[in-house]
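Encoded as structure tokens, the following chain is the form predicted alone, with no partner shown.
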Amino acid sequence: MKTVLHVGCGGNDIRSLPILFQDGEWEEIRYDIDPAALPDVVGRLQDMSLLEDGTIDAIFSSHNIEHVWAFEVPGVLSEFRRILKSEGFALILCPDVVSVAQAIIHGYLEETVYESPAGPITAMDILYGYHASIKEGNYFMAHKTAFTADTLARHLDIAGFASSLIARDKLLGLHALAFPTVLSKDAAEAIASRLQPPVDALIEVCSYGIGST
């Protein structure tokens, strides 16, 4: 049974991840920091020391890593590379902060940009964090920082990263498969193929260490 670590669970589980991870031989790890959502670890991103050098197979991270501060970010990078197998893998989402900026020149501030199954989202949401939970008082819902494309490329190659796949979806974000080994295109392409969204709601595909073959 191979593992997944599922950060940032918050009330869902294994059903809510990509279908990559429902085909009966993943077991899901719960990481969140509230203990409210009943996480298997309670823990921080920038402190995930309770679990062991080497020992995930797959990381899940969905809108997670623009909670932190900028200074942080290379922390917890480092920390999913740390925790990760040698041929595991990170999916890391995130807002896309050159859609967001696209979004609002064309005048989509406090307008929603989309549904969400919490509600509609703005540009103000993606950029600061869901004001509706925040006001709730869930400050750790806020957003502390911003990702392009090149940049987060840029930081999971620092944080220990040899390759990455990434891409700009429709709904104004990252979608980041990151390897702790230099892989092919076509095995990095096998992976993608398995995973949510489907590839026509993706664009922009960029690859950043992928082998040509």
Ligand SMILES: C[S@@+](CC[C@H](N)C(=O)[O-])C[C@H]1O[C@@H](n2cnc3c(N)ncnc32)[C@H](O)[C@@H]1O
The other form holds:
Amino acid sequence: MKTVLHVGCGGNDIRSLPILFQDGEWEEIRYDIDPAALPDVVGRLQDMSLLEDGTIDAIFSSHNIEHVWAFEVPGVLSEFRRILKSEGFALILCPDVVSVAQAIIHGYLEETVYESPAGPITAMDILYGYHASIKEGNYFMAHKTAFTADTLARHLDIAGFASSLIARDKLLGLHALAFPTVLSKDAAEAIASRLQPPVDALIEVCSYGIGST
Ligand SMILES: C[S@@+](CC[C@H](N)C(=O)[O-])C[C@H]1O[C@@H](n2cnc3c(N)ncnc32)[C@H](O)[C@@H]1O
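Please could you give me the other form, the form predicted together with the ligand, since above is the form predicted alone?
The complete assembly is shown below, putting the previous chain first.
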């Protein structure tokens, strides 16, 4: 079995992971700062010392890295790199602040920009965190930083990821696939095509460190 660390899982379990992880070959470790999410490991993104170097096959981080301060981001991504096996990968989803800015420019700050399973989402929620949860006292849901495709690519590079593919989705989000090693284009695309949605079905893909064959 391969291990996927489901970082900042919230109440979600393996059924909410991309189909890539649902072929029966993956064992999920659920990791979250909030004990109320009943994770397998209660821990912070900023300090993942409960997990050993090079022991994890994949990291799935959906809407977590915007929950730490900007100065903590390099440490978080370095922790992701440290615990991954060299042939592993990280799949990181987070808001795209460029798309959010465009929504605001077009008059959508407090209006719904899309419906999520938890309820309607506004640009304000994407910038500052899901207000309905924060209103109930869950301050783990507050957002403290933001990313563009370019800044996320730069942070991944600095953290020691040798190659990455980053795409925008239609819900004002970024999807980043990051690899500790330099991958061939074919190998990177083989993984990307098994995501849901596949990265090549998303928009404005940028990449670095991906080989030409
Ligand atoms: C917006 S929710 C995302 C939940 C789930 N991944 C999803 O996409 O539906 C953010 C999650 O990150 C967790 N979180 C926030 N700050 C964290 C931190 N510093 N370390 C670990 N988890 C954190 C929260 O407890 C929450 O479960």
